[in-house]
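We begin with a single chain expressed as structure tokens, specifically the form predicted alone.
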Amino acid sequence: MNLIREFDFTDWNPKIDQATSQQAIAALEGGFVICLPHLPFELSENEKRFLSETWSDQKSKNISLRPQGGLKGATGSDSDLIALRAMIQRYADQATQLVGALFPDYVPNLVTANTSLRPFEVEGRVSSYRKDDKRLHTDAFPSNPTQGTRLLRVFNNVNPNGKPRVWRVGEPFQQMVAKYLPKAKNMFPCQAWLMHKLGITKRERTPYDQLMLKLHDLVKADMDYQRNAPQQSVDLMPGTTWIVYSDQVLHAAMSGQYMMEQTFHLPPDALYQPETSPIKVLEAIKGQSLGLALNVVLCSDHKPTYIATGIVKSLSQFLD
């Protein structure tokens, strides 16, 4: 097995041909990672002093940048500031620009969401086994869903030392999903709806999502599949770029310091190929549609007495 792609562009706005464009959507979209060898993102001399841990406040894993402008998780002084902003500006134009070039297609709707600068080392992090990075998972968030949009990124190796970022990559996303899809629960009635006046998620989430997070729990929780499942380990050199669709590739970072990482957020329609999307591999194996919708008709027909019950098992589940 070998899910890794490699392309050997040295530029941000690469000029390519109609076959290797070809190439690379086929392998972006069927569950591959894109891995560009020979495409650093350069720091000036100023800037490597942002290699370092002591410009997060500690309080993030990450020093994040969201699309209107606001930088989070960092500390310094204004002027020093203004300065890691610009850096992780750059990468996120020039990740914006690799992505334009390789699919035009996207462009009109992609949707730019965080870019970060990840300067702590991965090996060592000790947290619960659902926010354990170091297990093999497909991306998915309790407070955040997607609803079935692509979750694209861009990561790059900005270590000065010369240390790899090693990853794990698993088995194709329908092998998985064969395997653990009969054991993942549904949601109870309205479950989404509360959880959304409540605040505890940022939107509503949708079957799919619900289906989403069962597979990454019950794939991070599965200790003889984290160690025998198929999977290859890839060191991702200082001075690579790696391409892949994080709700797709079953991935875990083993080891590394000092990252560079653009998400981009587009609809599964929008694709190339739609049928090889998440949602649309999950609606294929169920029989019916995993959106919004069914939220309608989970939630239209149940009397408040059976909808108070969905409510205090909805809670005891989302709190364990």
The other form holds:
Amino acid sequence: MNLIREFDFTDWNPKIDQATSQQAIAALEGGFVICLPHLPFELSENEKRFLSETWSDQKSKNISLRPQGGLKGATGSDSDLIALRAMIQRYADQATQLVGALFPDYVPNLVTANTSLRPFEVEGRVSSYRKDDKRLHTDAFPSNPTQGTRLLRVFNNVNPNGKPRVWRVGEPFQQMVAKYLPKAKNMFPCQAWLMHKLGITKRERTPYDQLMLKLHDLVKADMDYQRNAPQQSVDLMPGTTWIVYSDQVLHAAMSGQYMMEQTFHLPPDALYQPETSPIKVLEAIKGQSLGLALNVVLCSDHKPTYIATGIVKSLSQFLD
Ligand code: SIN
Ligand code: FE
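Let's compare: the form predicted alone is above, so bring in the form predicted together with succinic acid (SIN).
Okay, now the whole complex, with that chain kicking things off.
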């Protein structure tokens, strides 16, 4: 099992032939990590100072640039922050060029999300098991349901001291799903509607989001799976760019410091092979649509029983 597909591009806007393009598409949508070991994100002499924890506000894990332009999680003088923002924006621009060159059909539907600089060492970081990204997982977020939209991520190791970012990459999505889907619990009636109304989720959590969240938690909670499931470790050296669908590829970050990351969103139907999307895979197994649920419709009629049950059960789940 080799879950890494290497390409030797040296340009953020590579000119690629038809055959290479098809290999890249098949690799990405097939759930492999596309690894570009000769594609560094170059920092100017003046920008190298940003590879330090001191620019963090020490509250956020990452320094993030919102697509609307806001910089979050950083501290410094106005001129420092302008320079820092320009560096992160350049990464966003280069990642966008790269994705456009490799996956041209995505371009009309590609939505740029946050860009981040991750300044902290991963190894030794303490967190609850659900937040522990040193455990294999596919990305799913409790407050930020995707409703099936893909999470495409472009990473680059910018460590100045030769330190790799060490990842573990796990078995194909379908194989993990076969093990855990039977244990993934559905939502209670009205839970999705209520969580949205109370501001717990940014939008309605669909049955798809619920399953993805449960898969995320079940996999992270299972230490036997974490140790013994099929997996490989990969050292992503400084100067390496890698691209993954993080909602599909089982991944864990074990160690490393200083990384750039760009997230894109893409509707599943905009893929070259939409059937490879987690939502299509899960719908095929379940034999039903996993979009907005019936209970949303029931709740929008303000049926008191559903709402009452929803309140009690959602709160109990939220508290546990
Ligand atoms: C993750 O997406 O789970 C973490 C990736 C990283 O920090 O290398
Ligand atoms: Fe992750």
